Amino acid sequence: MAGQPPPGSIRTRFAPSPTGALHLGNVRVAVFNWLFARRHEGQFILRVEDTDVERHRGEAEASIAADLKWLGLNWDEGPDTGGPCGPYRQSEAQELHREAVDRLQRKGAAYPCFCNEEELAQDRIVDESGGEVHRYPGRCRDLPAEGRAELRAERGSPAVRFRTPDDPVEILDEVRGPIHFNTDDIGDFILLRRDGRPTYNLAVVVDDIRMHISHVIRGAGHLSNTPKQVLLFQALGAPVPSFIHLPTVLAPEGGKLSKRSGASAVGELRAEGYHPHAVVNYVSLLGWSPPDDEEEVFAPEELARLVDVSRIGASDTTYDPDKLRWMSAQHIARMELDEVVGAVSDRVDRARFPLEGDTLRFAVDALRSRLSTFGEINEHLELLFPTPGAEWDAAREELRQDPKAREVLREVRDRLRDVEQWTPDELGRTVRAVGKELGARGPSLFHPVRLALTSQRSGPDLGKVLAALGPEEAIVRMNRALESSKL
């Protein structure tokens, strides 16, 4: 095929099923595949496994793609970008899957199975009542041609099963090492359903072969599928890819992480305003440890240089939503101020907080160290624009009880009226100059001004608070405090 990837190139894939929103467990798999491909200058492929007709949701594919783009996990080949190994939707490749089954039947590695649901259910009951692992008993395995013809006439189109060999299967997992599987526990598994639809194990192997996937990176829950897939790779005469099974992620309260157990959907994290790099960073730590145990905060390009299979563990790991929030705060702290302003601007409740231009920029500068997510901006803006109530009354009573505090506040107000450059640095210098002249330092200087401006004794940098409020609002608040605190 023209345009095929060169031999030996690193190719990974993320193959979601569009049955719902992408959650953190899925994202972790996508992240490790993306990082591995980028580290080795390979290709990251997006493949949509959309053959689950009963659970398929049409809008889910677009949602998954949007989530991956928000996270910055750009793919080199996929349904929307194309590539030399398409189609990249599994439903569009079913003829290729059936052709692979035909090849397996011609070489005797697969056979038609006419068993009906009642027979299969009875087989399961017999096995389970005897305490045995259920597997297909091979009823149709060696039917003669005439027997197959009679059953086809009687029961219609058959399913197709793989003829599992007797020898055990060994895989070399790059995280867990060699793993042996007894084929007695596998049995002859179905490749094609009676309606002609391929099963998961068949479709994923055929697609991995035609897309030249070199490394299959996925969760440990897929380990049970791996021996079947290895057998299919071998039967189809294709090289077996390297397998990397990531450790299981547990929910905070225990049990496997899933949407039902509290795994946040990526769309929800985006709506709440998490930093996308923080999500990528955090999920990379669910199973992998960085070389420097003292450092955990990395941009995606840094992770791509650092992540290697040798530091992926096999033990279960636990999702910690508080750690994810902390990670988001760290990434926000690394941003340039204008980037933070741009990220929060559309989230600001302008009806409550009349901020635009410089005042918005100064307000964000004052509050940015408090942000864990961009969605928290309105919560923290309340520090600058507190609602009337008991806190204001208490602040003015404190000023009324302290003549020295009122003197400081009065002098600061008067000096601020003459400030020409209403910037945080200039405002901070002005306040400190007043303190020096009056002999007021530390709390005796800053508390009166803060109480008048925000009703609080502590908070963000005072120069930034003044700059965010603007000259008119700041003077009005100080006047109001002085008037209310008169004896």
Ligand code: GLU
The other form holds:
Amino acid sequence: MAGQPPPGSIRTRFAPSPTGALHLGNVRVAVFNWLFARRHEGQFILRVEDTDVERHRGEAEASIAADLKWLGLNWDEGPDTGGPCGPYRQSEAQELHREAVDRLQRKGAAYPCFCNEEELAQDRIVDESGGEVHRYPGRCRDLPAEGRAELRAERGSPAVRFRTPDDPVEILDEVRGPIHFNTDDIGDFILLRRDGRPTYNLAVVVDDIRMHISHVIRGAGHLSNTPKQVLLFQALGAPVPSFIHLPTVLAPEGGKLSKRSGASAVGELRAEGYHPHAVVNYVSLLGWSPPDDEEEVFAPEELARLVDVSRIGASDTTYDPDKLRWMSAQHIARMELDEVVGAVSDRVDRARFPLEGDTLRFAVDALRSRLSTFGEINEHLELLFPTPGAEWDAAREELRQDPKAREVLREVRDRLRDVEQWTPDELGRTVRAVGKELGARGPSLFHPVRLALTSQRSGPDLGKVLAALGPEEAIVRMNRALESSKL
Ligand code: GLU
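Any chance you could show the form predicted in complex with glutamic acid after that form predicted alone?
What follows is the whole complex; the chain from before opens it.
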């Protein structure tokens, strides 16, 4: 068919159910699928698995798309982008799912099941009392045609079950190797419910086939679905994709990471101002280890070059929010100054911190090394704009005790008035020149100036602090220190 992907293409998919906001656990799955497709110059597909989700699906789909875009995980085909293998919303493909079931029924690989709730509930009781895993006992498996017709007349539309073969099924997980499943433990599972709605296992396989998915990458929680899906691929005469099951992520306090247990929503991380590349980088380390133990900070394109299935582990891994924060600091440190300015500009509380243009740029330059997230900017700006209070009183007292402070402050203030190039370098040089002239070195020079400007003895680079304050404010603060400490 025209527009179909050429045979042998690497095609991965992220298939979220739009039940709510993406959290770090889901995002890890998206990241690995995206990295794998990019590494192999294949296609990354977004498929929205909304069959069982009635409420808010539009909203949830939009928020998933926004989160993926923020993270830079662009998809080649998807509900809004379109593509040759649509529809990309599972709910819109139900006819295709039902057609596949018809085909299976014609081949005898699936059969109608008329059992009602009471019968199935009774089966469960019998099984559980025998201590066995529940599976369908096969009551409708071999009904003769007339028996089926009678039951249909009596009970209405049936469900449709897969006729699970007797032989064991082998799946090949690229992380764990071959795994055998006994089909007795699987039983004849439902493909279509009595109301005609397809089940997850059916829909996922039909969609993976029609989208030519070559690699299914998802969490290890889906391992138990995989044998059913492999049987369906085979019964539908389609090639079985490769499976890569990522290890389970545990919450910091133990238990599986989930929306309810410790997983941050991507939207929250974005609101707090985490660097999106740090999120991609961090989740890539939940299961994968880079080739060189020493280096773990990577831009997405570097990760796409490096991520390799042979270094994905099978053992559980634990989410560490402190490391995510550290990772964000590392990615912020790698940015150009103007990019950091752009990222924090809308977050600066202008009512407290009157910064624009150059002063904003110098303030960000002074503080950027302290940022783990862009949202922390206001907290750090307090270093440059301390609120008067106990600290200021202590600073004034300290200045009073320092016999050389008055001379240093006056001289620095006077020299600042003459500075033409109000830049961090020039300002740093000016202060050092005063120190040289007055024979004040190190702390006896810098402490009084810093105390006068920021009430602290240490802090960000002094030239940058002065540049950020601007000439007027810097001189006002020097004067205020001279006056209020009665120097
Ligand atoms: N919609 C499924 C989920 O959110 C994805 C299943 C799969 O990847 O096969 O878990």
